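The data below hold one chain only, encoded as structure tokens and taken in the form predicted on its own.
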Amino acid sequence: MGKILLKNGEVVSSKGTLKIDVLIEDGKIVGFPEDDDEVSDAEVVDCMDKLILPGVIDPHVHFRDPGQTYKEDFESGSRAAVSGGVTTVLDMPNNDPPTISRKALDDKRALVSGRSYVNYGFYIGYDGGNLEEVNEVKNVAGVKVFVADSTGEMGVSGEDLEKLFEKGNKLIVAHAEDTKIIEENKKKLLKGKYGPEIHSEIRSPEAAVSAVKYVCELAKKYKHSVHIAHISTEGEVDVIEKYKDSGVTCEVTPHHLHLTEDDYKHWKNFIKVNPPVRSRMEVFSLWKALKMGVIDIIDTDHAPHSLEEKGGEYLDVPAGVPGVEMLLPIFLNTVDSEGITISELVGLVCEKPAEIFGIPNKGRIMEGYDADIVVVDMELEKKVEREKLFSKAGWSPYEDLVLKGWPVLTIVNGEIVFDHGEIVGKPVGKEVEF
């Protein structure tokens, strides 16, 4: 690895911005030279009028590897990630076969090694009967539990769920929806004619709030930290706020902040997700909670499906939307429209994810930290075009939007891997250590 000097840019943290040069060597941030004479043999990258951000950490992706690589694999998913300024991902376990044992995890590690453009980590899944495997497995971000069936049909509830909180030894990441309420809604609503918008009624706000309350109560009872995935309602926010002191954290996705039930008219089943998109009032409440600090992080729940799959009938269409390459562009555009500050954004997508999931040496631009960095041009305007996307899914719910503010350079482990629209490096991603 050679030296890289990022010159004339503004470095961003959650505390503010600072005009300072950044020197990278052997995969690390090694200093902030004030004089060119201090630096020799470095590749100089002029960042004049650009922002220098820590590489984004997306702790909620489904790269579909193994088992469903026609939707996505680690190579295509990680290429999409770096194109959007994401330098570390944590991959979910509802694969085919699911990652619910040490052997399955070791097989997945072997499969991914040498193929990822981003740094990566894994979760182990909990199916109600593998607690020993969950507790003994090493170097995972946490244990994922579905408190309702979603993609992969790994739903767990009742005594099996409580056992995980009582006897588990890892951070629990919960997909929280109430199966009983969902099934009751299906019986009432799946009659006669209906469109894709019925999904938001079947997996109702009440189903989300009920499950989140149950999970938070378990966290408090057993003093066990839990991270609530993809909240989508004001009711969930109200519950979580009461349990913050019990080790409860939460996330929100771009699609729950930018899409509403009105978008079914255009996108139909393409925006079928679990939990569903909500009303405009719910979206407003999520933005309010984000600004107030109740919501800890933004990540994508990147869940790609093929165009063919998404074009089917409602009951047959799988839930999920792609998002990893659009995370930063969507919110840089929000910075431009003054919905959020750039420092707040860095806290939400870089610093706080590293803290919650215990990822050392990432999420900040500091001496000794890993050189995972994204350079951003806040004046660059581009339309989101299907043919220019890197994900195998080949579509995006943000197509045809003109966004202002885009990543132009992504560095992973001290290597430039994305440069002004092109993948230019090799798969240099490594498994992170927790």
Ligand code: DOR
Contents of the next structure:
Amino acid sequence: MGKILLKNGEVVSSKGTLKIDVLIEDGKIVGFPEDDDEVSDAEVVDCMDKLILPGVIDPHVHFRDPGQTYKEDFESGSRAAVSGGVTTVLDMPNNDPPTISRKALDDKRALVSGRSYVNYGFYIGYDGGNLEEVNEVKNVAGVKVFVADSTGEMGVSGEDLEKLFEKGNKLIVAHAEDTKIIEENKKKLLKGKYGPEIHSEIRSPEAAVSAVKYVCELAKKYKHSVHIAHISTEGEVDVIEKYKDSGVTCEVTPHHLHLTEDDYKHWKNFIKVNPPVRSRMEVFSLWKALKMGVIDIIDTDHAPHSLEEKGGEYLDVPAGVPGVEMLLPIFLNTVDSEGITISELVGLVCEKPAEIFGIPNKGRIMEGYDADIVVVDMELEKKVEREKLFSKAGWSPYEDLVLKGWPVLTIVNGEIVFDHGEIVGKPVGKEVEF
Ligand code: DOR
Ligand code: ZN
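For comparison with the form predicted on its own, please write out the form predicted together with the ligand.
Time for the whole complex; same chain goes first.
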């Protein structure tokens, strides 16, 4: 592995920016040399007028490997990630077979090894009956649970859920929507004629708020940390704010910050997602909560499905939107105009995810840290084009937008993997050690 010197750029952290050169050697950040003579053997990358950010950590992706690789696989998903400046992903367990046992996890590890362009970690899933497996598995990001009031497909509630909070030994990541409320809404609303926008009424704000309250109470009762996935409403923010001292953290997705119910007109069931997109008022309050620091991180819930599947009828269309490759561009474009600074962004997508999930040596540009880095050109303006996307999803809710500010170079474990629109490196991603 060679030496790389990132010269003339400006390094960004949550504290601010600093014009300083960065030296990379053997996969690590080894220093900030002031004298070029010391490093005459390094490959020099000129970063004049560019920003140097820690590689983005996306702790919520669904790469569909194993089982649904026609939607995505680890190669396509991780290529999409690296093209967007993401250098570490944490992959969800709703695969086929689901990752709910040591065996399934070991199989997934073996399957993914050597195929990922970015670093990765896995979750184990909780189905209500596998607590022993959950507690036994080693080196996972956490345990993912779908919190439901009545039994859904992978839904867990009542005693089974309490058991996870009481006896579980891992960080719980909760998808919190109340199935009872959703089922009641379905009975009322799925009559006669309706369009895709019915989705936001069925999976109502009340359904999300009710489940989040339930989960926060459990976190407090059992003193067990919980991370709440993809919040979408002001009501959830209000609840979570009160439970911050009980170890509750939360995330918001790009689609819940950038799309509204008005977008059903254009995107129809393509933007069917759980939890659904919300009203303009809800979106406004999410931005406010982000700015105030109540929301801890931004991540994508990258959930690709095929174009054919997405083009179907409401009830048949699977929920989920892709996002991993657009996370950084979509927020670089809004830096300052929406009131969030580049430093705040680095906190939200690099530093805080590493802290919450306990990923050592990542998320910051510091001596001794892993050389996971993204170089950003804030002046580059480019249209989001479907044909240029790397994910098998084959579309993006942001396509045709002209965005300003793009990742131009991504370094993973000290290797240049993505360079000005092209994947130029090998799948050098490694499993994260938590
Ligand atoms: O919309 C969603 N899609 N929400 C989820 O919780 C799962 C995801 C998927 O896996 O497709
Ligand atoms: Zn998800």
